[in-house]
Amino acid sequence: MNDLIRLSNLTVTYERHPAVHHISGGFAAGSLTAIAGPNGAGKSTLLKAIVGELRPAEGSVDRGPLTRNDFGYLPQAADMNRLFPISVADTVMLGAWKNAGAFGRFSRKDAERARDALGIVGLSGFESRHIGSLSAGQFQRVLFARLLLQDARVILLDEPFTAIDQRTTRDLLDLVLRWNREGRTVIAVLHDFEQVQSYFPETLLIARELVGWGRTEDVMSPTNLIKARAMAESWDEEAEACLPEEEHDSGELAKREPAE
């Protein structure tokens, strides 16, 4: 398989300090990849760089023919505002925004697809519920239903199974495997190494820097896990990024704003 997304010497920084440092490699089309590593390893930062929410300080993310519409991105639950007064049905319908037209109007077909998506994630009959009334697991099912409606070629998931019950986790993992069987490229940030080893054939293991990238059974070796933990523990938060020589000469800061 050819690489659909290619990272070349990718460094992402905050105020000169590298959050992700010199990562190179590729995600093959139709691959199912976990991004794993210790807490604070830069996993979520890397995912945001892949989708285009953060610009590289150095290196690049080559998305080839992909456009922003080809990506379905689910951020961490902590980044979601569940106090906004919106129903379950309307939340799911947001996944069909590409079909809404100039005036933001959804079709009857979109509404039918939203109901079908809620059925797939086990929430038939929840259409009128306010999202603030849902449990953590129910809300995550709603967000996966929205991804179903989005029908993206590339699906990016940031800690999608954190703080939800085992049954919901199992059901949503089944949906991830379904997406993979359909030929979609799925990349998920995970902290549960057992999930990584059981469900994801490819793994990118990082601790700010690349530890390993390839077959999960090779990458998630005891040696690599010990190495990743040691790298995370020894990381200097005040270290400066390795900038191109001309930036050092000019004194330009390495800070980059999120991509529009």
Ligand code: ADP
Second form
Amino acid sequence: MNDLIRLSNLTVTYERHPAVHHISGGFAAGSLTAIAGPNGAGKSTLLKAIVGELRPAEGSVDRGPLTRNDFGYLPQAADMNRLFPISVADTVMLGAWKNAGAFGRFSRKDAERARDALGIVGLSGFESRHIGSLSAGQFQRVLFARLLLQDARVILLDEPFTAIDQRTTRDLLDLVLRWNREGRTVIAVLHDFEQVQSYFPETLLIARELVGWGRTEDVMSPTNLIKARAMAESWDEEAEACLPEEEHDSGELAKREPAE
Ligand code: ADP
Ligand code: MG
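Given the form predicted on its own above, what does the protein look like in the form predicted in complex with this ligand?
Next comes the full complex, and the chain you just saw is listed first.
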């Protein structure tokens, strides 16, 4: 298999409580995958582990030849601070930081590319606006412009269309599909099942543990969706991770059976 990113028995914990548990599988190069699952299922945690923001407590993420610069990551809106006093143009140009010279200077070319990117997301003329003055949809367009500038091989999006107007969602979804046509690997956490089924050929369905990973039509079956909800509802927040030093015993100390 030509997987670009491989997860092997990946467990990620917060203070030893597992948020993502024993996930294994791969993202093929150039694939377009939705990550779906109930609230609190570990979707954002999984994305952060893939991009390297969180380290595995157990298992691994194999990124092959990829480095941090190959990843474009858009966190969930709630994780972002818009009070920071920065203009639209500067926010977009941050996407070019990997091209900036040793002293962090942006070139005239970067400024031109930022302007072009803003044009593509429909925000020409917004360059000098403060990001705090934008609507949620406009701000998301800015962040997509930044991703355009970043030109990453792998793009990770965490609920990019939540609380975003329909018109913006359609425009930005077009951009996602374009990125994928260009051969980029795109992974997006989505809560809208219709979007998943209409646009994402692959789905990873998670409820702390893996429920299914493969073709969307197979994974998003009614049986799997019911199973995911039951697993999420019965998850023990206080369970300890089954870390290697505890494994001499049963090896699966924190693993529980999903509710029937
Ligand atoms: P999702 O994105 O699917 O809603 P998350 O990955 O955000 O789920 O969260 C999974 C679990 O981990 C939840 O129980 C959540 O409360 C917990 N969690 C998430 N972030 C943190 C954190 N920074 N510290 C402690 N617990 C966290
Ligand atoms: Mg989340």
